[in-house]
Structures are given as C-alpha cells and as structure tokens.
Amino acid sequence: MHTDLVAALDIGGTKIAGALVDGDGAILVRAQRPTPAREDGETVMGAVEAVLGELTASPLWTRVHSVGIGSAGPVDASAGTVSPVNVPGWRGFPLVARVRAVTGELPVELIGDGVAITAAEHWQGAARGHDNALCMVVSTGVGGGLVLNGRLHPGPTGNAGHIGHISVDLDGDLCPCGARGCVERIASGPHIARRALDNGWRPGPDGDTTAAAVAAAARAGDPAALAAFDRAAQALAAGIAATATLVEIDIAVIGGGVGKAGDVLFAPLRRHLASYATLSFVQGLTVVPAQMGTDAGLVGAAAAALGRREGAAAAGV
C-alpha cells in the first residue's frame, strides 16, 4: 500500500476530470465538471478550481505530494501554459501557476493529453512491458505520445509524439494547423465520415454520420465506407512507419473512438503497415488497440506526476 498520493487532472473540451490516485494507479477519489469551453478563460479556470476544491476537501488530500495535468493542446510545459484548440478562452493560459496557487504550491507536471494517454497505456495498458512505444488517440483529432528507452518522452514542451501532424500526403488537403496532408486530415473520425459521404455512402434512417456509423456500414460491406477506412488506415500506417523508422518503436497502440472500430480499421492498417514499415529494424512492429478506456487521461496524468517524483528522487541520489 502506497501512503503517498498524487492529484490528477484530465482537461478536455467537454469535461474537466480530477482524481486522487495512489502509486499503483488506483483512483481513490473522483471529481468532474463540464468544461465551459465557450466562456472566458477565468470561467474555465473556475471549473478547474471547483474540481480541485472537491479533491482538496477529501481527508486523503494530506497525502498528496504532487499534481499531474493532462490537457488538450497545444500545451507548453516549459512555460506552464496551455492553449487548447477547443477552449478559445485559454491562449497561453498560465495553468500550472494557477493550479499551484490552489493546491498550496505543490509541484505540478503538465503534459498534453496524447502524452497522458501514452503514459497510462505504458504503465497499465497495451504498451506495458514495451520500452519503445507510440500510443495514439484517433477521434475528432489525432494525437499521440512516445515512450523511449522505457520512459515517457514528452519533449521540452510536452507535445512530442504528436503524430496527427506528420504530413503523409505532399499535395493533400490544407490542415487547420497550416500544413498539408496531415495524418489527422485523413484519419480523424470527421474526415473518415466526410470521405465516405463524398464517395456515395449514405447514413441510415437515424441520420448518423459519425465514423462509428461509417464503421458499421463498412462491417456490412458498404464499398464507400470500406474505402474511407482503408484510406485512413493507409495514412495511419504511413505515420506509424515514419515514427518507427525515426525512433525504433516496436509497438503502436491505437485508442480513441476510431480505434474502437475493430477489424474495419486494424485489418487494412496492418496490411498497409507491411508496405511502409519495410526496413529490417521496423518489420517486427505490432499494432494493437488501446486498453485503458475513459480513465486513461487521469491515470496518465498521475503517472507523469509519479514519474516526476521518481526523477527528482533519482537526481538527489
């Protein structure tokens, strides 16, 4: 039984979740608020403070030694700021300083949400036991993170492994990030649905045009739906193979809503990967679905806070 705990925050455009987490990754206390994403920055921070208020009110709070935050990005861990695309009131918002102020100046570790999910999958999920891994979230956007040499590799600003913005199509569509042909522009849920619709797929009577509906149609054999998933799988394969070639990962873990599509995604993905990951040192690369589910962001934020403490202890030795 670990006597010391960490506080974890998982901040996204829909919800702000908080938890007290022990050294084994068990969630002992939870708190949550909807994200007032359309409001000004102080209102959003008010929701964060409400979540933290519930956590600090717990009798277990006295055992908390640090705080981990996984936030929608971009984040800048070196500056302690966040600028989530889907929370316009936060641009260069000093989240780390504000959280420290609320928590009695505890140390705070900030990482991007893709990196947080990577930390969770490496600690307790599908990447467990792998020293070199890429973990991806494929949903409304495409994010990710890296584990290298057995350690989370967030990079100086906390965004390393952001595979969604590797370009895999030199003359592809313009991405909102400013580049062309990004993985996200092809493989995200909305773009899978858009491609299927453009090529003749029609939703059922319920009018559902999500990637999940396209996946259902693909499983039933709809050619436009199958082609949209095949194109997404090809983009993901190119991005994963490029990453593996650069840093020698041996496993890629895929989560998020699109990652739940099953064989409709993974069968063409593995086929395309074989044609992109061709060099001898990446041929053993495996691709698997994520295991951590909805708590991944919280567990990963906790892992980052625990890792910070271990690093500090090691540095003191």
The other form holds:
Number of protein chains: 2
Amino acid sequence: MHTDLVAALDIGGTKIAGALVDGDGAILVRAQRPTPAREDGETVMGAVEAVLGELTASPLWTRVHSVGIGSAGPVDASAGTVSPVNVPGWRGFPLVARVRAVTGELPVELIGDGVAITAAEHWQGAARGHDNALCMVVSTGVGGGLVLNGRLHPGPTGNAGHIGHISVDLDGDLCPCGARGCVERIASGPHIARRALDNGWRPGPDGDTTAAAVAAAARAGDPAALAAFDRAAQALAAGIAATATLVEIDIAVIGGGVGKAGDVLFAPLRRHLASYATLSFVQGLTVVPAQMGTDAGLVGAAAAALGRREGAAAAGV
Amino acid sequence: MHTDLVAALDIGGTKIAGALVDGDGAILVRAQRPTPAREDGETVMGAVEAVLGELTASPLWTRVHSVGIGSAGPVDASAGTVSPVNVPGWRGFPLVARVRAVTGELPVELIGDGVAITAAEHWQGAARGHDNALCMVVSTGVGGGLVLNGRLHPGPTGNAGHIGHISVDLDGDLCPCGARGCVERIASGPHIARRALDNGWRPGPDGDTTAAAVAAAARAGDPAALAAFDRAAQALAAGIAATATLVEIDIAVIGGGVGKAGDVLFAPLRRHLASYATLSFVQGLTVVPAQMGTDAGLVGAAAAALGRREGAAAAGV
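What does the same protein look like in the form predicted together with a further copy of the same chain, given that the last one was the form predicted on its own?
Full assembly next; the chain just shown is listed first.
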C-alpha cells in the first residue's frame, strides 16, 4: 500500500475546502462547504466534518499519511487551537484534536493561512527555488509567511510572517489590532479605497468603491487613485524592507486582490523599495506577483503536511 | 590530539580582539590590537595578522579546529568579505581568504557583530534556553541578531537581525542609510541626547551630553530627558514588536550603553511594547537587559565556529 497522499484543509471565513493531494501537488479529490461563520463553534466544526467525511469516504483515503491544515488566524500550532477573527464561534477551538478524532492517528500539521499561501508559492509558484522569501496576501487584510534557509518558517505557533500587523508608522492611525500604523491599516484594499475617496476620487456609475475600482481609475490616470496606491505601495515597501533587513530574503511575492492591480501597485512599490531597502545585503531584493490561484491554501496545507514528513525523515524519526 | 578549541576574532572600529576559546566558552588565550581604522586596508589587515600571530604562536593552537569571525558590518558571509562602515579602507575586503592564509585550511565562519552578540547571549547570557530570540545592541548605533528554532539565524550573508535599519516611521527623518525613520535614527544614544537637548535638557557642569548623562537626568526626573528616553523606547518597542510579529520570538535582549540605562529605558519600553505587540502570539514577549560583558563579541564568534561544526555533524558531513 502506498502512503503517498496527504489530506489538506483550507479553513477561511467564507469557505472550508478540503482535498487529497499527491506528492506533486496535484489535487485528486475535492470537497467544500460554506463556512457557517456566524454560527456556534460546533456548527462550524460540523462543516469541517462534512468536508472530511467526503475525503475519508474516498477509496484513495487509505493512501493518506498525514493531514495539513491552513486556517484563518490567529492559530496556535503548539496548542493545536484556532481563533479565526472572522469566526467568533471558534476561540481557542481545539481544531487539531477534533480533526484527529475523524482522521485517526494520522499526524496533523496546523499553520496559519498566510503561512499556507507561502508554502504553496514556494513549492509551486513564484517563490520556487528561493531559499529565503516573503509571500504576502494583500486584499481585505494583509497577511504573509516566510521561507528561511530553504524551509517554511511557521514559528512555534504557526503565525510567523504576519506582516500586516507590523507598524511602519509608529504615530499613525489606530489599527483594530490595537497598534498604530500597521501595514494593513494603510495598504489593505478597504484602506486604499478609503484613502482614494478621502483624496477626492469618485466611483463610476456602477458605484464600485473597491480597491479594484480604484486600480482601474489609477490606470486611467486619476490622481487621487494613483496617490492612494502610491501610499499603499510605500507602506508595503517599508514592511517588506523591514522583513528583508531582519531576516534576509531575496524575493517578496504579493498575491490577493490588491496584488492583482499590476503596475499601478508594483511600479510605485519598486520605487519605494529602493528607498527603504538600502543596506547592501537587501539591495538585490525583488518583488513579484503571486502565481498560485484559488487553490493556494489547499496546496500550501498539503505542502506543510508533506514537509512535516520530510522533516521527520531528516531527523531520523 | 584533541581538536576542541576554536579561534575567535572580534573586529570593530576601535579594536581587533582575538582569543582561543574552549567548548564551554572559556577564553584561554587573548590578543588585541587597536584598529587602525583610518589607514589603508593592508594596514588594518596587518593588525589582524598581528592578533592571529599571537594566537597561532600559542602551544594550544594545535587544538584549534575552526575560526569564527564577528565583524562590524556590513559583512558578506557568502563572499567572505567585509565592508565595515567605520573602516573605509575595507570595502569588499576578502577577510575570510586573508585569515585562511594565516590559519591554514581550518574552516572559517564569518558573521556580523550583531549576530555575534546574539550567539553569545544565546549560549551564555540572557537568551539562554530561548529557541526564538532577538538580541540587540543599542549604543552609538543599533544592531542585532536572531535565534530562530533554537539556532542562530545569520542569514545568507551573515547580516540578519539588522533591526537598527528597519523603518518604524515611514515619513520620518532621513537616516544616513538612505531610508527614513529607522529605529537607529530615533533610539541610538546620540539621537536620544540630541532629542533631549532639542527638548530643553541642559548638561551638568561637566558638559557631558552623552545618552548616559541624559539617563542620569531622567532618573532625577528631568522631563526633557524622560521624554527623550520615552521616544527611544517607543521606537525600540515598535521594532521589537515588528520582529516578533514577523518571526515569532519570545524574548528580546538589549545590551549596549543605552541598554544599561535601566528602568529609564525598560519601563517605557515595556509599556510601549504592550501597545505594539498586540496579536495573541506575541503578547507573552519579554524584554530584558543583556548579561554578556565586553567579551560578548569574542564569545559569539566562538559560538558561531562551534555551531558550524555542530551543524556539519548533524548533517553527517
């Protein structure tokens, strides 16, 4: 019997996705449920169990050797619990134990969603071949993860790479996290849109005030829209440069809705990065768009589960 | 023949120190020369060779199995070169090759001075027993290094942990490095003194305008001196919180002259840290004074040389 597959779970505020994934990252079986995010914790867990039920019913299940979970954060990998901001019914919820109750004695690897995206980009996407990388998601929030010395760096609790909540403006606007001037407080999609509106940008007849609409206006030359993206790019550049200066990365990968804005984001981002990434050992840092699509969370959770086995094999256990 | 010792070099802008160090961190032989920092590169190398000459002349030299170098930065461990800011005669200077020319075929490990201090604090000092730590030197400049997953994290070029040059104030004052609002630009000793003077603090009859004099005034209740330390503490807190949020550390160790200010620094630092280190996985972060003395650079360089052998042994080579 080959035990060459892993089960992957991608748990977000909107959907709970599951898959059986092979060693090349190919998805062989899929299952998905909407996240009943406003319901109680057991109802949310019921949706996870429904997804797992479809996976364990597959004839391929006997080939599964481990389970990887990428979850909206914060997570606590050391305790095996999750407390997703957008799922209030789960606070310190023992997700690892509950998944193990379904999947038997398989090892379970839990990481935050930013770390999962990073695992996916490193394995199959834009960070492939880079031993030291930062991967980010810039959309409604700003998240991320790190690859250091050729390996995923989840940190002890699985939350490392939380670049959205580092302060780049210590006297800046208060962030819901409690700090001031966080990268997310400046560079997230909603904050780009807010800044554009504050600067005088007005949406078109469709009333679309998303960052995507601001990006379209910026491409058309609207100065307020351009200024809003420039400011977001400046904050992202300061955060990316800080990360490179602290841990030495040679590439930053940006995904998420704002990451899809193209040159409207990347041109000012590269210009600002030259201003903040000044020390000799970070001057070669490049910044590129993400390559993985909507399966990034699943592929990343699978990568974490596979990496766990590789790590264990390397340690001789 | 036991090969149980390492040779350590600590290369700074003021002195070049060398030692033979055993596996417990005890210094058995010492040598030292002033750094001829304003002379040409060969003259500086001559001082290094004089230090090495004393070490290789020791009867203990035959027990040395590797060489560790901690150098003022930036360094480039991958190229084996150093370009210390305060030693203009060395730009891309091939220090590793030149040391190897003296020491024969021994392996040589090159790290930045902030990384060396960190290795020392992790081995023998305040970060002992912590698998994830940031160690800093706050004095004329602000430097640092990281321990991640129980191991020193020098990064590919040996410069990781350069917390002095991350921006915590993206629109702030221009730093000599070219960026704005760097931690060093706010929290270094000279900037603490400058801010105190700008705020109206005046030195005593001895005319001492160092940060140590500002600290003494702050302890006596001088509001301008207290405000200068508070602002430095805020910048340090933002930088330390950013580091913890990015890589997950549970302790930050602060050494250097400013680190010796005691409660004048640590009380506001802990207060500000609670404001910036807000996410669940960083709330337990503690900040403590360094424990290592003036030998920290030598002990850290020795630790790096010892760690190299441990790493090689673990990898089976």
